[in-house]
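Next up: just one chain, as structure tokens, the form predicted alone.
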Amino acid sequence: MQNLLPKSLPDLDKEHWKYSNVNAALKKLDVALSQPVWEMTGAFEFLHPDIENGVHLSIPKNKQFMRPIELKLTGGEGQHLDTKIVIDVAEGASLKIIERQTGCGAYWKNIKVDINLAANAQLEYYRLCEEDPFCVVTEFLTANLARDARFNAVVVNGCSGFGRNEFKVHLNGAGAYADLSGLALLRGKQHGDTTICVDHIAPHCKSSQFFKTILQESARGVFQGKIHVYKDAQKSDGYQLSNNLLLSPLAEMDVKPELEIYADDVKCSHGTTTGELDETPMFYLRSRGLNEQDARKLLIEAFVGEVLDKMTDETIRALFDERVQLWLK
């Protein structure tokens, strides 16, 4: 059978997409290539005009930002937005970025994000997706970390009919650290796919993957996480955990954790859980006077709170928490 995956997607490997039929999702759309318009606050002086239909930020050496940079892209009915973000962070620089994705109607966003962190650079990257339930979103983030660089990313996905978030992180320099976390909130017939590969290329590097999914009605979630330790990457420390909560017997969760290790002095682990709300804490809360609805809400809030706790900035945490609370109502 002919592979109909669009050529504009960066990875068309059949095995790589076996849980997520992007062809079927795109066939439901009637879209035409449109001009993406990014809204940005906080960093116009570091903006390069060299990327057509995208954003290129170049952060100078040792620059420290007091406030986060905000990027926002809004989709509209019938649009195909093919766009790119490039972020180059020089040695010793530190910043926070909030990427917000919104829209209304049936559209397709195909977004490529390239992040390059020089030695001792630090980036906290927060993505909040509030898309239309009839849209398709494919976003691919690649991060390259030099010596002692730190990359923290938190993604909260609360919408889109079909969503694919892919991360490829390369720990190229000794002492590099990547911490990836995410929360997917799916209902109806929404499909949310998170696919990750972290390459431990240099020694003494550390990585963490911590992702949660809540599924209602007939929603489907996918988590594919991989830790790849190269031969020379001794003293690597890799951690991966996927926790998933099914709130309906019709919901489906596909989980594929992987460890591929070629070094012999490493500490790597992965784990996953998928199930309904635990009846033991439910019984405890009911015995303390809470009704079933309030007890369920409290347990679900505790479940999502572990991901939101990854946000070090209280203002950003409050923004994301507000959106999550709206979904939980």
Contents of the next structure:
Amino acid sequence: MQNLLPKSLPDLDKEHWKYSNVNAALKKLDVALSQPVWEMTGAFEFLHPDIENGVHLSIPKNKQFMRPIELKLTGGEGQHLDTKIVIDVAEGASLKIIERQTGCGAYWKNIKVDINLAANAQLEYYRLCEEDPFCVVTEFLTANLARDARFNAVVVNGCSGFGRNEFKVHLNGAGAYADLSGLALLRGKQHGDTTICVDHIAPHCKSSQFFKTILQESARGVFQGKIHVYKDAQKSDGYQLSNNLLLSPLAEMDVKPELEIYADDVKCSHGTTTGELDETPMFYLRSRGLNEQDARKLLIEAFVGEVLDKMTDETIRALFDERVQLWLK
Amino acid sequence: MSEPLTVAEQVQALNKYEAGFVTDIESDKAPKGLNEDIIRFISAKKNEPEWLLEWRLKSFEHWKKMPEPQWAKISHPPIDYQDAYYYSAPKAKLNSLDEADPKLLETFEKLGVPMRERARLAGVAVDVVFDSVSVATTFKEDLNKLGIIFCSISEAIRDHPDLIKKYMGSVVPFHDNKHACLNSAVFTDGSFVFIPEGVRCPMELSTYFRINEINTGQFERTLIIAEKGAYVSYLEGCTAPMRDENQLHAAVVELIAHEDAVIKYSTVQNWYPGDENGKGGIYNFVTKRGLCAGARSKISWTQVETGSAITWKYPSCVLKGDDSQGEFYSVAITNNFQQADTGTKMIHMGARTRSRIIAKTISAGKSDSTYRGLVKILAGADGARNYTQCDSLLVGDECGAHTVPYIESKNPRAKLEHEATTSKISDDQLFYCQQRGLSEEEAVALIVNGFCREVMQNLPMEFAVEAQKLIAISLEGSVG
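Could you please show the structure of the form predicted in complex with its partner chain, as a counterpart to the form predicted alone just displayed?
Starting with the chain above, the whole complex follows.
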């Protein structure tokens, strides 16, 4: 196993791998390198054949898509899938992508996603992970945004046994906007790590991070978010919020929201809360005649709903809603 | 009325002295370097018992193997531990204020320190920790009547070995981190406070530390024990003269609060930060930790950090007793090339423990300051509560302000909140103040003081006045 580890996996001494011991998780697996097979709906004409074991989409200038493009990767017992998605969106084009991850058995998916948005390009990126509770998933997404580009991402993790979702967003052009939100639903012995770094490199950019975690049983959740404002990135607007619901005495939540700021004319804030369901709304609902179970369900649905509300597309929202409801049951 | 005049005259007269004047005291110095012999020398000089020497040597052995902490957002050339003196005791004191550094006096002037106080601060009078040996401690008799022990740690080792054996290293073990480990091996002096059961200490206990000898790291160790129901407020304030070489300062402070006891620890740190070009200045690597051992005990840290080239300091609270409370109020100001990585750790162990963190960071010039704090809720901390607020203020566009909170929760009944903001002084505020006749610098000082008010209010009166002026001085030259 040891010799299979790619060089890209970091040394755990690194500060931002503090809470997630990926090497230990991988040691428990017995996997062999396999061929990843992506299923895809629509937009075949924009595929680039240059990437082995992955998908490369190149969207031409001003192209608008009515329907979302769906990408799906299924993992199987004993597989090690090393794969890559590259999405280049040319000026003024816009599209929606749904990335679905499923699988069965103990496997390891190592996925790299590269997104390049040219000026005025728009991308809505939705990820739905419904992995096997024994698998390991390491996913690393990089997004480069040119002037006035927009990047919206919503990630729902009904997680893997060990999951690490990393985002690195570079706001390279003035007026670029990145809106990231996510929901991690963890139970059993799952470990879910979301690590984000948004780099405000150009002035007048805006970013938002909105992440929620629900932890049951002995799950462990990690959220590390960072807003890095470069020296010349004046008038940056960065926002970050992480709300975490700890529903079991055996669960653990580790949060590290970071601000690293080198420009003085900026507006940056972050907030985080961790705890169980608030007593006051619970009391209100109970006093209106709901039993504890229903009241609880309602409150958790509302908690989750805030993230799902970020989705603009009705059909995608319906799909995600359904999957989340299934998990909550 | 006559006094201010004389002061002005005196300062003027003193101004003709060269800046960076070093008090020339024939030091009773050990040779440069760090090895077992030096540790034996320190121990012998202080007539220490065998067990303490063993403890020192054990720490030193461990220190050699320990890596330096790398996680902080600070950068400095590697420290040459062999190029410093680890022991120096003054043989003689200054005879009068005339011998003191004029720059230092100028600062006193700006701070409005009373004349007598000035002499004391400059190291003329007796009750100062002058380099490594605590020359004398004030008010001893009054305190003795109440059963309070307030003395230097060397005296405590001699007179109260049982207390020292029981408590020293119990909150900050010698192997805690490299800097604390070094301190355990070579500590030379510091304060010891013991408040017996049910006693409320009638005055604010204070010791001024001062680094004087070139190249001497100051390694003091403070130990404060409050027995059941006791109360104590301790002040620590620092000034240091001009110095060109970087000096290492690795102190350890341990607080132990038993049932219902309250310890309030306030610091105003104003060590030499280096000049406008980032040359010189003190490396301040301090380990401060308090243990709320008993139920309903409370430890409160308040700090105003304006000095030092590098500050690496995390006053922490281990909330072990049920219903115990931890507080941390901090103002950190950096200017020129200063670097500060400071914050706190709140470890919640007992049920219904509460903690509150208010941290204000102000960066100016080309400096970098970081708030780094940990809030950890262990599984047993039912109903624990934490509130954290970190605000950063940037003055100028060449500085950096960073916030790195770590929040780890293992209990669903614990409630944790964290908020942070970063902003600059708005032009509206500046314009308003300037329109009312304040200069730009005065306006900035006023606004910054307002920004820090929440923390300043927690300082004891004596300190609050000094600290407000200190903020203004620290920001000098950062605007325009």
